[in-house]
Structure formats: C-alpha cells, structure tokens
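The data below hold one chain only, encoded as structure tokens and taken in the form predicted on its own.
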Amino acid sequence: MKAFITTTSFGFIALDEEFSIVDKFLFDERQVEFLEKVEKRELTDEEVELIGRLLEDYDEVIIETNKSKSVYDALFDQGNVFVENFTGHGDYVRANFDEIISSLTDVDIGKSLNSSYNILASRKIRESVKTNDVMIVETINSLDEIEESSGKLIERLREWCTPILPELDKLHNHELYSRIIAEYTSRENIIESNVLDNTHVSLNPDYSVDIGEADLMIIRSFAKSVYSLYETRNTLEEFIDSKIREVAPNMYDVAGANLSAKLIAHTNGLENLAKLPSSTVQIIGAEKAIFRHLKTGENPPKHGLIFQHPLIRGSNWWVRGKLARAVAGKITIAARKDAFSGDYDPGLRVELEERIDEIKKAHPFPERKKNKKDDSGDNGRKKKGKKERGKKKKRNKKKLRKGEYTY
C-alpha cells in the first residue's frame, strides 16, 4: 500500500491511493512560521513524524515537493520513502482544496490564506532593504539616470550661456561650467571673481551684451539646478565606492567601484552575478548584439559591460576580447569569493595585471584573418582565372543563329 503527503499552505496531508485523507498535520497557529520554512525548503521535524507514522501503516510514502532530494537522506535509507515532484494526488488535493481543507478545520481559507502572506511580503520587503545590494542596485540605477538628465540639461545651459558668455564653450568641465554660471552668472562677476584662473579660457573684458536682471536671475536658477545634480552624482558615487568596498572588496579590486556596481545591478544582486560563469559575465550589458548574432548570424559581441573596464577600454582593439575574457574570468572569482566565502584575496589583481601583460605581449600586432577557401582545398577543382571567366560571358552572350537551336 501506498501513502502520498502533499505540502499545502494549511499543512501537510496524505492521502491513500483511494484519494481518501489517512493523516495530517495541521499548521493552525503556526502557519507563517511553517510557511517560511516550506519556502525555504527545509525538512520540518513535523513532517518527519508524520512520514513517521504511515510507514507504521503502508509499504511506501511518496512525497509530493519541490525541496532537493537531499533533503530526505536520512529516509532514503529505509528505501520505502520517494519524493516526486508532481503526483496525482497532489493534483487531487488542489483541485478540492476548500472542500478538503473545509473537512480539516474551522478557519476562514480566503481570510487566513489573505492575513499569512500579507505578514510574509511584509517581512521580505524588510530584510530586502536590510541588504546591502538593494542599497547599491537603486544607487547605481539613480547614478544613472542623474548622468543622462544632467547631460541633456548642461547642454540647453551651454545653448542658452552662449550669446553672453562664447569664450566658455572652451570649458569642457560640464560641473565646474555649471558652477560658474550658478554663483556668478553675469560677465562682470566672472571676470572679478578669477575662477578662470587655472584654466585655458579667459573673457575677453571689451565683450558686452545688454542683458536684464530678470533674465540672469532665471539662468542663474537653472545653473544652480544642473549643479545640484553633479554635486548629488559625486555624492552618489563616492557612497557607491564605499558600498562596494564593504559589500564585495575583491571586485573593487577587480574591477574597480562603478562597473562592479553596475555589473551587481544587472544581475539583481551579488550572489546571482557569482553564480553566472565567466562567459555570461563577460557578454552582459550586449544583450542586443548577442540576439542580433543569433538572428542574423553577424559575429558575436566581444565584451558587454566589462568594456568599461580601463584594462580593456585603453588597450588596442585587436587584445579586447581576449583581454575581456580574461577580466570576465578573475570578475567571476573576485564575485564567488565575496558572495559565498567572505575571504578577501589582494593577490586577485595582481594575477589579473599579470595575465593582461602576457596577452599583450603574446599580440603586439593584430592578426591577419586566414582565408577560408585556402584552407578548405580545391576539392579537385581548379580556380578559374579572370581570362577565363570573361571567356565563358563572352561565350553566353554569344547570340545563336537560325539553325543552331531547336524548340
């Protein structure tokens, strides 16, 4: 005879092959405390004994879950306990759930089920917060959106600035331009001030332009807001860069505050990032390339995010990829170390700087592409030459006279 135990949110029921209840075990008052566990697939000790007390009765105890099978071990052994995944009477049991649940006790399901998982979401969201890489995921995405508005508006600013102030297009230092513009605005103040005194640009005093003060104060304002938003990012990044450096201090190393935070955000955390292998790593950010590669057949991208890397970004284009592959390997590392070891290994750069030499070294030139018909042979047949082919379109285009062809 066979017993079958299906997990359910009010708890654990089996059933006889008949399809009728033969045992239970009830979470009532518990059940959040039970639900958490069964989400975190742990073995409980209440359902220990109740596979317990049906292989008192019955030959086999199947196990409707999703846990590991390892997590039954220690019943294995006895060699009348399976676990399945799915099972019929699972199936049963869901499909005459309020009638079931209705037969094993008093409490309203709809109510219950409602006030459990609404304690359980209540919880996630709070130890999601508590970890460090939700605090790096939403810095590193508003870092991001600050760096594209604030280059959008220090453009309309340059635009707007430059009837009264041409000389300051030179300035390429979109922050210390906003600046200039937030604090002193007019030419004169510009001038008296001598904030261009170690820079390459300088206002020529005999430049004039009639402006009002009502049209300075409102540039002014919109300067000062455009500041903000570099003082915010600097802000933004210098948290960043102290963040990674507590949260994952082999990937500074690696890979420096910024792409390991962006890396990090892209794989929605630290331990989804260490548990890709290297050549994911090394191809995230270029999702687009790789699906127009599988499409169309183009070549594959090299590098996605890890192009950012200073290592790459700085060598010659013929070393990137293999350049990349080897960052996206000691990335990978430096990732699996802080995610599951804690262990900081200093000797993770130096290794990586030392592999970067050998590859440059190795390729100090780029590589001529070998051509593949040479390689792939004649196959018995001899290349035509130009003489030969202009022969055989002469002769197509010869016209054939009346009598050379029949229908």
Contents of the next structure:
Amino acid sequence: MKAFITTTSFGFIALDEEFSIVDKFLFDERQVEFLEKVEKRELTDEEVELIGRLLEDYDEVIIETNKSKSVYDALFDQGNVFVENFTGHGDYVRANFDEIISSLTDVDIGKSLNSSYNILASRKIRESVKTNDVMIVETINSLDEIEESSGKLIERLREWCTPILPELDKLHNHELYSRIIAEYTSRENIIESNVLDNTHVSLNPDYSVDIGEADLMIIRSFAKSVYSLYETRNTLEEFIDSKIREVAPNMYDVAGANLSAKLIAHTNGLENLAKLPSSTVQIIGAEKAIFRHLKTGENPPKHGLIFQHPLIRGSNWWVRGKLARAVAGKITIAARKDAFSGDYDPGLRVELEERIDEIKKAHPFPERKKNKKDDSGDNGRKKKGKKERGKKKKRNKKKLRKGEYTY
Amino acid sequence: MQVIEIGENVYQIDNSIATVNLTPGIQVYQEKLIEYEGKELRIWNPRRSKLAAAIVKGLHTFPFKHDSKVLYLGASAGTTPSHISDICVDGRVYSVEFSPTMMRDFLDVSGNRENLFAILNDATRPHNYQHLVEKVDVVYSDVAQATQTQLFLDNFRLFGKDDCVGILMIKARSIDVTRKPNDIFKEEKKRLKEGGLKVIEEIKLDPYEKDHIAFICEKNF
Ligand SMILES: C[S@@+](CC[C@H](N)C(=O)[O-])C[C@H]1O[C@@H](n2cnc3c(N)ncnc32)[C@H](O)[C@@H]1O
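For comparison with the form predicted on its own, provide the form predicted in complex with its partner chain.
All chains and molecules follow, beginning with the one already shown.
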C-alpha cells in the first residue's frame, strides 16, 4: 500500500490511495518558519518523522516536493521513498483545500495566509537585498582588478607590437587594439580586413620587418588573453548596469551605474549607504584625505568617489565643491528611496540637473578672495550664535575656503 | 450621476466603472473615491488597469464573484489586484510577482486587504509555489514577458479548476517589436489552443493600451 505526502501552506498532509487523510504535521503558529524552510528546500525533522511513521504501515511513501531525491535517500535507503514534483493526490488536496484544512484546524484560513505570506514576502525582499549587495560589491571589485590588470597587459602588448606595427600605437582604443592583434596579427591581414577603416590610423603596406610565423603566433595568443579580459570587463559592466537599474533605479538615474556600484561597495550595501548623512556620502572614497585632515588640519577633502560623477568631473574647478554637495544630497535621497521605500522617482535626475545649472550660472567665474576684512566680517555675522566654536575652527574654515582653489 | 450595478461589487457611474472599496478611506493609486448609498466606490481607471479596459470595451465573461478564488500572475504594485480584492470579498487572490521592488509596494496594499496573498516568486516556475496556492476559479495573467502564453498555460494546468476561466493579457511588444501585433495575437491564440484551451472571447484594449489583447479562455474538453 502507498501513502502520499503533500506540502501545503498549513502543513504536511498524508493521504492513502483512497484519498483519506491518514497522518499529518501542522505548522500551526510556526507557519512562517516552516514555509521558509520549504522554500529553501530544507528537509525538516518533522517531515522525516512523518515519513518514518508512514513507513511503519505503508510499503511506499510518495512525496510531492521540490527537493531532490538524494535529500531523502540519505535518510531512507530502502528504496521505498519516492519523490515527484506533482502527484494526483497533491492535486486533490489543492482542489479540496478548504474542506481538508478546516477538518484539521480551526484557524481562519484567509487571515492566516494573508499575514503569513506578507511576512514571508517581506523577509524574502530583505534577503534579495542582501544577495544583490553581494553581487554588486563583488562585481565592481572584480571590475576594478580587471581594469588594473588589463591596463598593465595592454602596455606590454603594445610594446611587444611596436617594432612590427609602429603606426598602430596611435590607436588609443585599447580594446580594439587587442582585438586587432588577436584576430589579424600580421600587417597584411590587418590591411586586408579593413578593421581600421573607421579610425584615423592606417598601415603602410610597404613597411616590412622580418618576423616569423611562430613569433606572430605567440603574440597573437597573448593578445587573445588581453582581448578576452576586455570582453569580460564589458560583461561585468553590463551586469552592473542592469543590476543597479533593478535594485536602485533612483541611484541609477542620479549617479549612474558605475558610481552607484562603487558607493554601494564602499559602504558594504545599499542600506548602509542609505543611512549615511549626505555630508559623509560626499567624501566616501576620500578616507585617506579625511584622516590627514583630522590629524594635521590639512584641507578636508571636498569630494571622494562622487568626483567621478560626469556632472562634476566635466565642470569648472571653482564650482566642483558646490556641485559635489548638490550631487551628494540627491544621491542620498535616491539611495534612501531605493533602500527603504522602493519608489521610483524620475524627477530626481531633473531636479539635480536644474540645481547644477543654477550653481553654474551663479558662479560663472572663479571667486577671488575679495578683501580679507570683508570676508572675515561676513563670516562673523553668519556665525553669530556659534562664536564659542573657537579660533581653531575659524582657522580651519579659512583654510577650507582657500582650498576651494585647489581643484 | 447615474449609478448601475453591473456585477458583484462592480458599478458603472456615468461613463466610469468602480468597485466597492474594501478599505474605505484608503486609496491605492490615487484613484477617486465616491460615496454612494452608504458605500464607498473606488473609480477603476482603464488606463491604469487592463482588466478595467477590457470591461469598458465590452467584456462579456466576468468570472470574478464575491467568493472567487483567483491566481493573479504579475501582481506588480497591486493596482488591478486591489480592485479584484474589492470584488472577491469572501474569496482569495493569490498574487504572484517576482520583482522585489514591486512586491514591496504590493505589501502596502495586501497589508490592508485580508483577501490578497503576496507570493514573491517567478511565475515561470509554478512548482516552486505549488504548496502556497490552491485550485482556483480564475487565472489572470499580466506579466508582459516574451513567454507570457507559456507560463499562463503552465499555471492554468496546475491550478485551474475544471471550470476555471483564464484571462491572459498579451502585450505584442513584449513578444516581438518587429512583427505585426495581429500576427502575434493569432499565433498566441493558436498556442493557447495547442495548450488545451479554447478562447471564448477576445478584446483589443486600445485606445487604453496600444497593441494589447485580452484572451478569455476555458479548458477545452
Ligand atoms: C504589466 S505589469 C502588471 C500590472 C498589473 N497586472 C496591474 O494591472 O496592476 C507586469 C508585472 O509582471 C511582473 N512579472 C514579469 N515576469 C514575471 C514572472 N515571470 N513572474 C512573476 N512576475 C513577473 C513584472 O515584474 C511586472 O510587475
């Protein structure tokens, strides 16, 4: 005789061949905990006990489950436990769900499912945040390393090739350079292929150096590795792009995929980043400079990683500090939306661009320190309530203003 | 203001449709709320919900009753599910969504509505949530994916009762942007037939949604 086990949201239910309930284990108030285990495909002691009991009375136990057979085989090795991902008995339980469940317990089925599933889903959301963080951190770090290595290797390759292809050194695109060598290698092949058609570089067909086939082959094999590094880099970049777009759409808009990923990696997760004040976000990645500032009173850094933001990097040096503050502010808002509310707000990017334009318009030229007296007088008025800040702070403040010229 | 009851918990108010708000005073997507004979009606916007668009465009078969059990695939932030939850007050709406971000918004809705059940899972793998769902009267699918018809069929087979009604919202663009929507619709319809279903009604959703069609189907015995 056979017994059939079905997993339901309320517990494991065992039916005999005639579809009568013969045994069960109910999750009761541990519903969420058990549903999580089922989801993770963990074999629980309770299920094992149920199978054990059934094996006393039945020749075979057929389990409808997502877990693999080997999970059970480790415990029941007599070949009388079978695993299916769908059984007619499971189907029967799902078709007569209310009747079956209410014959076993008097919980309010709807209420219980609503609240358990809500808890289950919100825990899963939290976990998915964690795995996403890990993926982002590892990918961006790998990307950094690839860039470092490929930078070194392409220099080697170029040095190696210069004697045979001196003109090609004018080709600044490293990826294309490595691809050309990897795919065509010899002067004749490159000329024939037309790969250089859309570049400003051309090869002289008459130039000739003596180089043997074996030498070319070894260069080619090295170039292939270099080129494949660039390909990997591209794949990683695409991955980061889609990941950030998915998990932090607001940051994607405001900071771009790469900078977002670096900030997330630096703080070890989106939620950590979202908890930081904007003044800290502004200097993430400039820790060394901050340390120096604290120790020696040197100028505090005005921007760390944020400096890479295209809206800042491409701007005049005298507004970069102000821009960095604006960008950091928006990134902070974006990170909080992404981490805590999940709302996507396409307005953030627009607001940021407007703010940046405002700042640039307000400061078309570098502000020379006008008059020393004027300046300090101004400072004094602004800081009225904070006179107790003391002289040392004031000196720092002055230095900072001076520092604005350094970028 | 002319108000007619056109279905269980569904009303027509002049040129709009609405459902009876299960959570009076609470909006889900800033829809208008209207008092009517001691009930609060929630305007159901056909531009925001494809099911509303299908109704406005003359949907005949309306399988949602006060006690229906529904499997909803692609629940998103809960716009349409909230109206189904208004209708199926004594029923259950098992709502599958695979994007954690969307699900976060959905939880705000299901937190207030006892008949909405949140399932954060991939609808292309129904066996993964088989233990969380029972057999249902309606399978509704709106996932806007290339494999939308296949996953609809898989779920229908696994969870549809014998007399289950299936509603499949097809967005031509998610299947192929280069081909004519009508050709795509024809092909997907054929796929449904081959999958053992018969299409009992089909409704194009324009002008509310461009190049979308709603297929209403049943098991073909
Ligand atoms: C067009 S939206 C649905 C809108 C929703 N039906 C409404 O009217 O309120 C499509 C949703 O399906 C979800 N989706 C896409 N593929 C899915 C899958 N394989 N499993 C579960 N959900 C999926 C998407 O994340 C998205 O939220």
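Positions refer to the first chain, counted from 1. Keep in mind that this is a model prediction, so the values were computed, not measured. Rigid core (definition): largest C-alpha set, two forms, superposition within 1.5 Å.
Relative to the superposed core, E287 undergoes a Cα shift smaller than 2 Å between the two forms. Remark: with the core as the superposition reference, the CA shift of G90 between the two forms reaches 2 Å or more.
After superposition on the rigid core, the Cα atom of K361 is displaced by less than 2 Å between the two forms.
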